[in-house]
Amino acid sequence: MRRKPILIALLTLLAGSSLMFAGTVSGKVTYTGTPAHQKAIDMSKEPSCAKQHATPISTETVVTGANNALENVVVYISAGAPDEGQVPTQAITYTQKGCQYLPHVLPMHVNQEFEILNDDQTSHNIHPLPKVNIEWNKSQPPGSPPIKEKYDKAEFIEVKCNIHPWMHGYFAVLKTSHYDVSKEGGDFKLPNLPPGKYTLTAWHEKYGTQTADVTITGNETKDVNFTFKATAY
């Protein structure tokens, strides 16, 4: 008659030591080499936009800042992944403004919903190009209501506007929800990893994919570095 509240608090205590156990993967994503130029943005034809842009913008290919820092490369757990069934419920949003894709590159969980805004006083046309999943384009006048979408199939997939053409993203659709995006000083955390091992890959919309093994114990953090090779073209 006592075995099953006995039952249940093991269950409980080994739930709560999984957390208190999870460890953290962090580090920085660098460049060694020269990198691609980057192209102002014209965006007379579009007076709307242009206006909301102080200074003209560039494309957003290749992302650096100080200290060799590479932005917008996409570092994630894609062996040994513990959530890869576990669809987030909560959906995540691609803001289309002034003219620009808000985040650049947009990660989320297979089957996980986002939503598409325009925040612009003028129309677009968003056409993501996918490989394995079901391509669509759809056009959002100012105002519309947000459109909703999901994929079932892991990939990364290029996103452009056929009225714009210098609007161009990445939809990066992955097994799990353990991944970050390299941000100003090229940093990227991933917390929250129950003891095990994984497999880290780093992806950039130019410069391909690395990978690298680490192994966590416990409560600890680990270091993993990133270094792409650089090219002026």
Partner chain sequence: MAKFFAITIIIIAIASAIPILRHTWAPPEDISTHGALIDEQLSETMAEAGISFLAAQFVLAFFIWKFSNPAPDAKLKNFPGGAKGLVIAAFLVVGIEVMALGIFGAKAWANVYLTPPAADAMPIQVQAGQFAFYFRYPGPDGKFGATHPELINEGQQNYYGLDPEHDVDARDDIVAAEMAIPVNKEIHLLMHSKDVGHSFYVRELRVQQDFVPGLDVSLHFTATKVGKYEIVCTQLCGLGHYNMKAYLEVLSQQDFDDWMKKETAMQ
Second form
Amino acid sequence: MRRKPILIALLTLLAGSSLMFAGTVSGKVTYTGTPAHQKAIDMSKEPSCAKQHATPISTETVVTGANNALENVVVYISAGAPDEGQVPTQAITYTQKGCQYLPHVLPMHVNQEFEILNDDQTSHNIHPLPKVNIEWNKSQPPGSPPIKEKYDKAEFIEVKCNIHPWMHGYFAVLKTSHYDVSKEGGDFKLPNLPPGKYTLTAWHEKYGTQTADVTITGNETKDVNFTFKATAY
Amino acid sequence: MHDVAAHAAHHAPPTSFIRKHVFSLDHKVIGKQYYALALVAAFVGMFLSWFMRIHLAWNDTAIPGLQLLSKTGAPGGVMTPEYYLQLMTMHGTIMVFFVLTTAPFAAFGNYFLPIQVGAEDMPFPHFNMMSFWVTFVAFLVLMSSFILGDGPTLGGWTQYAPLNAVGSVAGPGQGLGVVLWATSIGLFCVGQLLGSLNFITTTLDLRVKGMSLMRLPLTAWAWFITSCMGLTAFAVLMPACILVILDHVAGTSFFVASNLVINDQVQPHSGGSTLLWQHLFWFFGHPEVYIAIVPGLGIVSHILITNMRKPMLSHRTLIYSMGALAVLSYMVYGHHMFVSGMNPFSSLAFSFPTLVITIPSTIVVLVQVFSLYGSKLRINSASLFSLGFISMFVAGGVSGFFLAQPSIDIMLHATYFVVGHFHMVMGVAAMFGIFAGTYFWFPKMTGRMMNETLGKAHFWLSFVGAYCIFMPFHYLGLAGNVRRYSSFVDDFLQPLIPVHRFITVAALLTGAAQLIFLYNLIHSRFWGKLAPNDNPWEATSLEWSTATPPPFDNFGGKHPVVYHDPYQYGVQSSVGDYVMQTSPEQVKTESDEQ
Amino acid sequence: MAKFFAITIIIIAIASAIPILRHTWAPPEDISTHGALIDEQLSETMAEAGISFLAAQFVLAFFIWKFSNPAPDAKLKNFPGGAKGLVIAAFLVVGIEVMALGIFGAKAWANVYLTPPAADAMPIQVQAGQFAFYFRYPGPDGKFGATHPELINEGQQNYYGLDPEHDVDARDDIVAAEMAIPVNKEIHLLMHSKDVGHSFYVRELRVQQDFVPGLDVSLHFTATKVGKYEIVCTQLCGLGHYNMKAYLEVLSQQDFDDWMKKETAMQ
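Would you mind giving the form predicted together with its partner chain, to go alongside the form predicted alone above?
Every chain and every other molecule in the complex is listed next, the one we just looked at coming first.
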């Protein structure tokens, strides 16, 4: 047990020194072709949610931006990164608002605790459908405390609300803390990468995964772009 | 009659504590065990209904402490929709099976049927003991679903398919919860089958000399008829429960159709029938409501006769009517399924017997009510609850006129109208029968009297309270208030929420009044006034001619001989205005059997 | 005590009847062509049940009042006619009453369930699933596209499992979360359940019918009044049962055509 503080000190030193030579991978996710038409969602069944959207929101299976940008793509280091095993301590939240999941894709580290909040005046039901993690199904009436959960295995987990069938999202449970989700414009950025050889994976809920290799040698920024092929249906 | 002497030495009084009070073969101990089980179950069921009512009236309000029962079911004390349904399912299952079936039938029947026919015990005491302990285990299995897995099943006490068979994908409690439910009910069926077997053979084979079938008191007849129903009804439900369990654990698809999609996944089942479950369940389910109420009819008649000091207008008419109820109860079950998707011609076919069943029900009520004419009615807790039973039975019974008709059922099916109907006619009425029986037989069972003042207070609060709770249910149903909703979110339900608040307040108060009964029961058991003699109500049937409480073999080694019809009141005898069935005294009867 | 009890019974009986007589909580106005018979049946049954209820409670109360605490010299009497009279009365009065109800009720029932839909009835499919209704209109081609259970994907709003990529019929199908119908037009409703048992209940339409998984049932009705009504599920289907609902919009033909254009644009 006495060795533990020393170990932590060493690790901090190591992390600190590696930060000095930290590289960054950044890039853009785009698509080619015609993406499927995203249908507008009719929430008339839940008036308290429907009135929060001046114009009906659409499904978020494929969210695109200007210049063929593709959003909601999880880009992460799938191989080569030293898996620090350090679970980020900052709280992350998954909010249900206007009968929609915010964010649509929530990336997280294995064993990282996340909170699920209900901002609506109606009960929601959170039913993630994992294949390797343990499945649970919980309801959250308005006024009840946040649900705190974590997953101990890496997996992309589909999330559904059993009460509002159109609500749909994903948990991206990753074995690394180097990840990002492509934003508006398709941009992503993975900073603080120590020198090394990495495999980068980009995951999209409909179009699957793509990988790219990248080598960081020092304090540099490498550009990696991903292009998915969109289909009309 | 039969050779009772052959049974004389069939078992000797036990001496060890375990054989005397736990694994007892004595029908009286088993009867009391059933009563205790029903009492615990009734209060569990009642507390569940309190939680449900509070949630319905004040939907997003946290119920302090509820999170201790289930952290996920009531986070921060706010009940989730699934937990409401889970509590509702448990309330219904506990009340229908473990209270309304056990208390009037298994508890009182066990204790008094052998005594009323003059027997020393049931013919199969080991079956009888097994019957209770299997039922007890069934109760434990059911209660265990509160703490195992993700809670009890949420499918309601009717457990409709395929919700009951597709597994946990259909919601919390639909995996292990359903398996535990089906196991519990399957075991319960075994217990009641063993019990029914004993009741039937006791009635047919163990009557003492002089006890012809028509000399049996109405209670004995009611228990006999009920056990005939039990033997056939539970024999159908038990295999149905086994099939549900197989759908869960053995990959069969008895109740699941092909190509069902849940959570975007095609379910690995094919070829089963959804309606099969409903047919099997209601083939049991409708006789079951008569299993709950017919013993009450017998108990109430028995008590009223004693307190009217005259027999019913016709003994035979009541017996035949109860028999007709039992026979017809098998032909009407389809009225639960009018809008289920069954062939619409079948709905008409099931509608007519359902309307016909009102005739024997009406006859029973008319005979009971018009027998009051010209009586010398004594008012006490037992007779008040009996009269309250009739009032409730009528109030709940007339709503059957509506539900018997498929065209009106289109409007009222699955609304609070149905909930009001069955709560009054088989819930409250049957409970009143249980209460009446308790106040009446308590001195025989314990040797002490229950407190009359507390008993009357209990009656007034229960009688007025029950009307305040269940009459408005009918109004809600007329307005289309759907049942089994954990929250009222529809626009048309908003104006009805104040009615729900009224009902909730009434339910909390009426429920609290039952604590008076509990106190009275426990206090009187240990410190109550001693019964003045073996026959404090001046009654005639055999249970009042033996010692108090009855000895192990019921009649202290003697074999009573029966000389009279069961209800010889309004006569002039050496003891007063009645003559006991066992008394050889010849008297002139003032009102003879018609 | 007994007299007080008798009075209590009378008060409860009368108090129970008042909301019924005043129609405080009554079914909403009927907007269907078949509902009048059902309503008539309901009010007749209400009258007969009400009279039976009040009569029984009054007689019970009266006997309790009259025959409790009798004078010491009171004599026992039996009701004149005895049980025989009561049995005959039960058979004649109640028997005829319920048979009449049964026969007239059968007519009301047959009116809904034992008649075929008109040849030009407008087909609409409704699919119930945990915990929402989705309605499908065949679109300009008048044909419903085939459904493929394995393609159902709620996140992508493919509630029916349509395959527009390969199936031409499915491309113009309109799937909506609310049900719009033209007024005074017979609707042929094709009911399909995606998962467990559900029910389709519209109070104003006098319609309630269960969805049976594995068995597609159909209903037909005509709405006669423009307005917005609620469709609710009445068969316990799981945790979201209470929230399973949709709106029924009964529209003029013009408004219905506009609605259809709007929905087509939303697909």
